[in-house]
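Only one chain is shown below, in structure tokens, and it's the form predicted on its own.
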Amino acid sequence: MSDITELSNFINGEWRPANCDHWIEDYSPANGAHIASIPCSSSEDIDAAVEAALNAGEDWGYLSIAERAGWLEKIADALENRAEEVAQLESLDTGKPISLARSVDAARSVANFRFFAEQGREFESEIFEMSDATNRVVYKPVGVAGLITPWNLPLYLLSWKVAPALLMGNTVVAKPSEMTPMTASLLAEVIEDVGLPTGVFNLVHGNGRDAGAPLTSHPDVNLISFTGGTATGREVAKSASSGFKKLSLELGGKNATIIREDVDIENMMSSIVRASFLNQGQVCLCGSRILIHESIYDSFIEAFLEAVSNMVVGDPADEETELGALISAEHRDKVLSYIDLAEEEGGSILCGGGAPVGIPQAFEGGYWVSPTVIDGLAPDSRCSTEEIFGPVVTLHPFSDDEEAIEIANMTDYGLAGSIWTADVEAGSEMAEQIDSGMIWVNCWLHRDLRVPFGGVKNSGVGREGGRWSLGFFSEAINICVKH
């Protein structure tokens, strides 16, 4: 028990337990050990955090955008000084490989604050001249921003929301996932250390029912930015709609990876495998459906299986590990149930399908699923169209570009996708016909933070990133002055 971390809420510049003194246990995905306890917060804790944010709002909103950008730089510097600690905590809390936690989670969290600081320094309001008047657009804070973030990229996605929210003059109440609370608390420590004005950033731990729901429905919360599952997103939208809050929802995906017949298999295979299994497939952008031109179907599968079989699955703390554990026992069981369903639907398990062989005894209590490749499923089967969110991909042949586009659009989701081809022009033309918020051609997760991020259909509402984030986290007011 001595190794169990006890976390607190951070409200109005103070560390506090939940008012009800109830706790939620946090477990290590790699070995199932109890590693932390967090407050099981309720509406009373949310009320206190919102009140603190409201009280801090006027002074914070009065600062210039350049001054607030300066605060983001301070946070980035302090966070960078603790980058290794971020990586270690993220790997422990999520079960992901330490190499991934360093290169993606820790690095990107710092980069998000730096990027939005730069956006703030470069920000210019629009001026529209008429023959007899001048229109000037003024960007005002929305107010209190409720930020709800998921367990797969905890600090990465929290920083993606906190940075632009603060930059545009809002105050924040953040509710991270109860399954991965550690780096959110570390961010609160950093914010306290740099001396951000009291009440500007508040952190409330807890579950969705007792803490998330009161946050989304709170009458004094003006904006909700949510990243998570589609089913939860529907409930967030219902809760927020009655108060006419600004709303951004980044939800699930069932993304297609399209392999055209002219693909350079040897040079692109490592990137295609990464797109399939990064973070154990627990990334909303992963390509869980691989559509392969029929002329190269067999040769591609042979090369793909060889690459997948060579992936190192095991101890997240090992520098050589490429795939770690899934987030929870419940989620592992869900993923395994889809693998069972695939067999019921007529699919063939080409590799994987259960726990990886050779996991050290120390990790036998963890939540493991080996990378799994399934062939022979109809493109409209449940396993081919429903989000599994694990290290599972399905393979599907197509005869021409039109059929590939038809299969790619055969789901209720539309978040991302990728196309792999020697003909960039043809790939770009295909991309325009796919119902998705983001498409990569000959790359995946190649991110320019200035571009819009978000999905269509059941993959979400709204866009964040660059000027889209600045617009969402502010109210554009027009002032027209007649000459």
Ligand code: NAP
Given for the second form:
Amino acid sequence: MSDITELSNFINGEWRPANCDHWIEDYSPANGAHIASIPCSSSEDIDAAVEAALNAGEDWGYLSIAERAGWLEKIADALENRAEEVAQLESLDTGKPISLARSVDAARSVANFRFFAEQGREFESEIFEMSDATNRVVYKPVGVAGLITPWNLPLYLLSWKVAPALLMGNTVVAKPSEMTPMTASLLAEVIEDVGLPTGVFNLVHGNGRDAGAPLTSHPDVNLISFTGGTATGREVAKSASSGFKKLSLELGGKNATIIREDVDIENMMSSIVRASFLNQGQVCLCGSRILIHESIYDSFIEAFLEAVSNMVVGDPADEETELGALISAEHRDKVLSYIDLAEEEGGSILCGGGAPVGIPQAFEGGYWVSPTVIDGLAPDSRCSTEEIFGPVVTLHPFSDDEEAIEIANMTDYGLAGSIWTADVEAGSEMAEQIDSGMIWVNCWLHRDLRVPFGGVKNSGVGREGGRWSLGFFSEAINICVKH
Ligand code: NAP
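I have the form predicted on its own already, so could you send the form predicted together with the ligand?
Then the entire complex follows, led off by the chain already shown.
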């Protein structure tokens, strides 16, 4: 019997093969083994999924928001019952450590459904009184929502879109990354098990060109929520704009971690290392550029290198592992090419730079890069300003807050950043001058799901999170009644 899982599309409540007989192979990043095959879906499959979503839309949109919140709660409960399975599949499919898959991916996917269920129960629309009239805002569904997600946090990001989309009365066609299809299929199983009305949630596997692009251009899709790279986001924006679809783009980042001279290095170090390398540096919010006040530059580097060298890199299934494998051979090669470029640009590799030493034989076919720290690059060099999206950080000295802000803003991206300091007032003031959607002071990835999430510049368009998600996934209609 084969160990390879064959996944199907989930359309109109049925598991369906794709219209073409071509399959896409899914590999384990840890050892390169072929673990699953997904259908290479095409525009016919997208058409079928959109038709199902369209047909389901009227009844689903007719339910009250409290009834739909009840459905989200059911999905959250059923997903929670399978949380360990989610973590195991996510670790296998992405190469991330199992401890991370449990504490972040599995937990947050459940939390996303629960959070939006709660938001639905608390939801109140606005009333604006005039002296002679009353304005009442009504939130209507947008229609069919096309949801496109990347491979780094597969179910975490998919659930972040599915939950508010369903809550606000939309029906969904989801297209996950071809490289991490497994937990999207698990979500479809959960949705089938809880008995969500047929056609409300549809899943189409496949690649961006053959399945993603027809979804973004489909005339009956009214909204696209896309998370992925900036170059793809540009294509998605072009494709969606001719039909005036509602569009949210959550794109790449090149975030700065700013270490002020008054920082308590010892206390902050584990958090700074986490901000640099979580998920092998494959989190859009990771701080891939560390800007350090010149007075503590050498002592910071010494402490940082020691902490990085203590990280446990290896078998993602081992509970002790802190860093796993990169998503694909192609992505590993891209990351390694940036390390080569760093040397060409005059940088010095202080640690890492290639595959980890002593990786067990069973993992030799995997896609490994050890945590890499680079010093000596100009802050406007390509390696310091382009997104590498791997376990690679560059170090840069600065002389005062103004210079730190200037360097932080020296990239086309503007997603996130963090500032580490004993002076929280100065840190907060600096935060306002950094052109990014999200800045943390003395913490990183400390998430309150109610706050706006999104980037500026080339990091995206629009905001999701809390009421921003509810606004994006609905049409606010004003009804003005004259007294
Ligand atoms: P990607 O290559 O842009 O792909 C993202 C998704 O878009 C995948 O499902 C992909 O399908 C699909 N796609 C590709 N071409 C498409 C097209 N022409 N039309 C429609 N869909 C298309 O990104 P990735 O490599 O998966 O993810 C890494 C990137 O995501 C990084 O840049 C990271 O910073 C960013 N990211 C941003 C956030 C955020 O919140 N801002 C969060 C996480 C990740 P296939 O890959 O299956 O072909």
